[in-house]
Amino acid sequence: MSDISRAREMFTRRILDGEGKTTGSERQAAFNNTDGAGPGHSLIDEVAKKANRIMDEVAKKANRIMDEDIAAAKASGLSEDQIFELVICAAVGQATRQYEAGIAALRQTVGEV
């Protein structure tokens, strides 16, 4: 594993498993861009459902996030720290999916599949 791969893995583990104001399940759901409703997830509550909209925006259209979106997340009961953590997880999750898709395409192109 290269140094950058190890650093990326450590960073991801830190944001998903480290201490925070949100639960690991909430951060994982933001990272995966899911609402956490799948089997084994127990995080779904009204706050998480409302916050899910902004996490989806971060993953798909981050340039369209407005102050009003953050205000809506705050109004749903999330603190600024919680919003920050979930936004970071959503952004890193989306970047990870794009990175992995790019690496897979590159490997397929050079015949490493």
Contents of the next structure:
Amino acid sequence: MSDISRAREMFTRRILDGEGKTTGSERQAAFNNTDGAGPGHSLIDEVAKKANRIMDEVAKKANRIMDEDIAAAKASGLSEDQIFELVICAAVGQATRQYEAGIAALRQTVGEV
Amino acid sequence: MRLAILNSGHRIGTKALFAIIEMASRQPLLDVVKLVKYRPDFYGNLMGMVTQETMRGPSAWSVADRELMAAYIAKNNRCEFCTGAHSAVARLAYQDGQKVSDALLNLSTANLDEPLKATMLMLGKLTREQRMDAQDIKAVLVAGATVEQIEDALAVCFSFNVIGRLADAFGFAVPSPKGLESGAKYLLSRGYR
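Follow the form predicted on its own with the form predicted in complex with the partner chain, if you could.
Let's see the whole complex now, leading with the same chain.
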């Protein structure tokens, strides 16, 4: 069988913790589909707030994203490289939640294997 | 594409590679290639490793089966680029275009093996509803899929729930039928690295 766990972990760590044009907390917020608010996240980054709406769309209804949405993200002050990074983190975050939901249901059904 | 950096922000060597690929294929370069080659240390290199293992690594599912799953996941995400691209690969891999068309048109009535059909129904639900429970898994096991096959199918689901979202968010152009065919030949012979 395929084992993507190590490669997926390396990939996730790279996009969240590696070098970038956005901060790690901004990328984590995009990945989690949150605006970073809440206990332990008192420093809400302005960029992450501005990007929050489009990241929510990437996670939930990417096929409805329009040219105007990306243009609005640029107009809010995000550079193209920042949008590139945050969109990737939002997409990987949502796919991760789906994948983990599937694996959890599998484990629940057959026990730990 | 909606970001200029994805069209023209690549390094000179990468741009030269693009020119060679376009000349050899006689087709415009696919936007997905532009994405994976832009700052590949951030996205393309490691995501390529994940997708290569998922789609070409050892599995009880054939390459054709996994490509059909990818197309079905894309269809459930309403991602036109990925549906076109991966149904083209599946057609080529199965050498059976009708099988792929039937599966994407109406999975319930398509002439597929039961384990594959049940697994695809599960992937469709997970993609659309973004949740899964033990009953969904039991239905796939009863249909004859193994635990390992379900894990492998969930890996396909991960990869194409990433790629489909990026295709739609960044605004990938949908290639012509010839472009899809050319891309399918490349993916079948070279994989995702």
